[in-house]
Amino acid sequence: MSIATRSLPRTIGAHAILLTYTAIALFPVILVIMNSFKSRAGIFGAPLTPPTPKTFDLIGYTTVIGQGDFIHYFQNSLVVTVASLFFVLLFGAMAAFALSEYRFRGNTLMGLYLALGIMIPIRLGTVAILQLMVASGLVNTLTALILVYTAQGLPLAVFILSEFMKQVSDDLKNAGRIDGLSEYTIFFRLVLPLVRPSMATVAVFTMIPIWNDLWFPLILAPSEETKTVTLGAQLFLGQFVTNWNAILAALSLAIMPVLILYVIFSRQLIRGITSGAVK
């Protein structure tokens, strides 16, 4: 029997698992998206049937839409997002770059100390963290968000980035000094785009958490000119009464910024994860 005759049914169980894990995975958001087209009846008749003409309602966007501000609250999650990531991908990257270029006392223990931020949740300092920006009278701004955000996404930034820049020639490095290049212009121009995929793997990693978040946006932003998309979804959920149709409206327009993101970065993503798996 062939190598490639015994290696059939691995692969075909593997194939196998992962599209079990991907219809498990997927099953949540294609439901949301299917049911936000659909009447209120259709949605508690047939919730996991594909809209048809009879159940067809485009009710849930219109009122989200037309009650609420959702496209000022799209906006104030969109520069959050990206805000943060900006700061996360350039601090994690500038911090991993020192600790794996350079050996100096404490190297080993600055490492340490960042990944735990990794292992202790950064909600457990919320007290301390409201405290803190109500000093500095930056509750209900943009700029709390941002800045927590940052702090929450750097420590896995600089665990991922500080492995992925140990790989990187030091011979490459040690030729842009020689001719006379800057540690900024060896930073910037020779590793950053030698690390593209995981600094896309960050991303993607970073943005999903921020994106989704609600506690932080409730606590440390809750005014209305402040309000995210996920916060402002809460206007449909009532006491008494949901407005089922508007909140799986939100959801699924909430949805696709992160599905667009991974679509344009999944190339850059799975060379990330799957680098120096096989050598």
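Superpose the two forms; the largest set of C-alphas matching within 1.5 Å is the rigid core. Residue numbers count along the first chain shown, from 1. On a predicted model such as this, the values are computed, not experimentally measured, just so you know. First, how it differs from the form predicted together with the partner chain.
- Annotation for residue 256: C-alpha shift under 2 angstroms between these two forms, rigid core superposed.
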Given for the second form:
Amino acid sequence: MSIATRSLPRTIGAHAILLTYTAIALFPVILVIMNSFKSRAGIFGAPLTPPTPKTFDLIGYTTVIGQGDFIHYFQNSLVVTVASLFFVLLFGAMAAFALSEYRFRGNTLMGLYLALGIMIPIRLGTVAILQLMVASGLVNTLTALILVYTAQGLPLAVFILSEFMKQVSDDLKNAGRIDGLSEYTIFFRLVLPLVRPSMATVAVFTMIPIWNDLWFPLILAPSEETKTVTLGAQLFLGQFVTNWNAILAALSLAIMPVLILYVIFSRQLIRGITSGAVK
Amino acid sequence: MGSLKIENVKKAFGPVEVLKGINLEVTDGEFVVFVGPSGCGKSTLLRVIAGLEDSTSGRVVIDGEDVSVTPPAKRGIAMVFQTYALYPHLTVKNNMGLGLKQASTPAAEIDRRIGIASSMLSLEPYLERRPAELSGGQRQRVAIGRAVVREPKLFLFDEPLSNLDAALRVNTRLEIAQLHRRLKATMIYVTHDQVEAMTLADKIVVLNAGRIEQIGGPMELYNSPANEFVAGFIGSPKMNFIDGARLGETAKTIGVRPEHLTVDLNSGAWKGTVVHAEHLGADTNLYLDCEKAGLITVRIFGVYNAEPGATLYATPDPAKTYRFGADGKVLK
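Could I see the form predicted together with the partner chain next, after the form predicted on its own?
Okay, now the whole complex, with that chain kicking things off.
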């Protein structure tokens, strides 16, 4: 197939489009990382040039590490993201399994109800959520964030995973039942490994908005103990003076963990996206 | 050791009635085949027997014990599926042993049974492989082995040969027949292929639209079908059905099997034109468009040269002609 459709102008055209897109997508990221290694004068003087020996400066990173408890913020972000991710995947997969596997009254309705959250942004309920957290004494705890993010991630997870779970062979599950496996064993040992690629897809889609979120940390957990990286970076964003070096350095650092998690999931992710297309 | 009794089993999915009251008795050691067109409820019936599906009403009795509400693992059954359904993360050996392990059988006993089953199915060289490293035929043998090690009261086969290619299908069919002879176990086998049904069964159950049309041995069904449906379903090529009125008969429909017709160049009961001829070597199928009988199939043993367009006379064997009433039942 690749031989038959190969022609030079077409190849050049396709690569030109892809390269342009790559450049546009990477430009802001590279700009941030580049400028985080420059002195303040360097950033403002020539924001588009890479750091030269004259403008090279690590002041941003030293500020970030010195001022504010950034290691701690990272830890908070990581705890919140990983814990939310875990619960989203666990509960999402369980709900998806129930919806796709068992026939019960109101199955379709329940599926729609669980997927409703895809269309309604959770932020609309911020005030109610805040009242709830105040009432239950969870304000300024990471638990509050984890609960909110789990709720936020579940609809998409249930929606995507139930589609994939429907594709798992009924015969395999029935074979397990005849061999005396419990429904939990069937779910964890037979079904979950088979939908692993789609789990990775859901993980990536869920993880990035959580890591990058500013809204809920700002409202539900703004205390020093519970600040996340994104919120911590705001420290340098003043009303009158903004410490650009520190902000750029903080943002550059904040990209790293997501990037690492992404690399871990990406191999599975590609299989998840293409599964079904190619048998 | 492995009898089965089904009493008035009904199954409905919402308003759709899939099984409309099935009564059936299977004695110990019998090989029973459920056969019927797709959607007739044969797989559902098997699932109800296995306990994978609850019946809406009625009883399933295995070995004199009512198992209607017993979970599948406790019914003393083993099942072989169309898609093999092997556990992808386990080796062949563990695939076969999992059911016994779940039932906390001692390890030595599990090993012994796996040893017997794998030598029976010549699976010894593959015991440490995973299903992904096996061919389709080997996978189905593992699935059969997984059923054998459980030493069940009842073997259930759900179209086990449908995913295999033609040559392998014949081989595996033979293997299943030998397995039945060796184990003398009760087996229930679902298929839509009447050839599998005829070659394997002691007793065939013909199902249609959720009802049993007829139960009987292969030759019984072939020689004395109870009604038009069974007559048309058993036998290949299909029986010819001719409108009785066109032949001046009192019966609604007249049925003649293609092999019970003879052809002659000069004289016979029905004059017709050859539409198409299929030469299979061992026999020849002729499609004749007859003035009186309409389009019919004639099966001639051996080679017979007939060009499309030629005129031939076909004559049915009166002793092997079936007469069906308006309700589809055979008229005696």
